[in-house]
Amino acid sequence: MAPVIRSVTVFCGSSDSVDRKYFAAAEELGAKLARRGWRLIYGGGGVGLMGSLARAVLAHGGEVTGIIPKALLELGVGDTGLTELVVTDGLRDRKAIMDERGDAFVALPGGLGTLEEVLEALTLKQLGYHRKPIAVLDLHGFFDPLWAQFQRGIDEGFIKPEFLDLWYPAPDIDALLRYLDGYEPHGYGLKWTRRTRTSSGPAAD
């Protein structure tokens, strides 16, 4: 059974020296996010994609939950003009909120902070700590050598093949809305292969 969607955790670029097509995303998916209704819970900050699509959200008539850290509040790249702006003491905490609040993850194009973030989730999805839908938006590619890191442990056997199923690069808003629409959960394997034992040798992991 697909799991009811009501909040959504989008994590995002905070530059704003970046292309104005990044900017148009966010946009998009945050008049797309409060037609559906689907609150939008964010970092709380005010610059780059994170305040384009806030402001969108709110701008279409949906509701925003910022999560933000007491020192980047006070360095002044918060948002304080949002439905609920939750400060916390640091980034740990930040982030537990974040996955917790939200029904799903979607990352648009990001920094280090971004690819943190996603990464994070898609490995406590991986552990079974939640069975969340978790969507990309590949935006010209931009997951691509995400995509192409994770397939090179798969080929080392870092990775087992079946976690990239753990994600959805979506090419736009409307393909990764309609993802998470029909987004089905199911459970994975351990993510541990041990090899058998044999005669020359202790068994490797």
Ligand code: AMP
Given for the second form:
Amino acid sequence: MAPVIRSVTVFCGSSDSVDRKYFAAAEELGAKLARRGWRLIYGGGGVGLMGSLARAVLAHGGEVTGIIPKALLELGVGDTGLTELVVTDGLRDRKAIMDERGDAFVALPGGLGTLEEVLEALTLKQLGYHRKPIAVLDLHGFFDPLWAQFQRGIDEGFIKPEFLDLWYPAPDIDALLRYLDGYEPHGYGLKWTRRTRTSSGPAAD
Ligand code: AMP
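Following the display of the form predicted alone, present the structure of the form predicted together with adenosine monophosphate (AMP).
Expanding to the full complex; the earlier chain stays at the top.
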């Protein structure tokens, strides 16, 4: 049976200078999380998609936990009026709490911070540190260049093809939520296989 989801950790862009369609997706996700009673766990920012997402959850009667490092809060980019605000000493303990508190991970389009956060969630899953679902909103193919990079890693033997199953690239919010609903956790083989390299190029397992 699929595990019960009560909270979702969302990574997403903090920039205000992006197309309206990205804000609309953040608002749609916020409204739908609230409707399901899934608490939003996020970086605590009031800017960019982060702020729109959090405000949408609250506006629809949902609950939001923001987890923000002291330094960002002091810069004035934190959100006010959240259900709960956890202030951490630094970025690393912030991420650990965000990882711990969410039953699932979701990434919306974003910049370097978003990429770093979703790649860490994927890396930890690859190594067996967690078995939570990871869904990425691939709105209008925003993440296509990243998938192309992953494919390059597979083609050249750096990434095992089975790891393509670590996450779900969702074309829209409803598909993303359906994936989380039906997700069945399972383990993966070891990242490393002992190989005997007899020629140049990727060796067979
Ligand atoms: P970026 O994609 O570079 O805009 O960074 C967004 C991600 O980094 C978010 O998922 C947050 O966890 C974190 N982040 C960036 N800016 C802020 C901010 N002002 N307040 C809190 N977290 C932030």
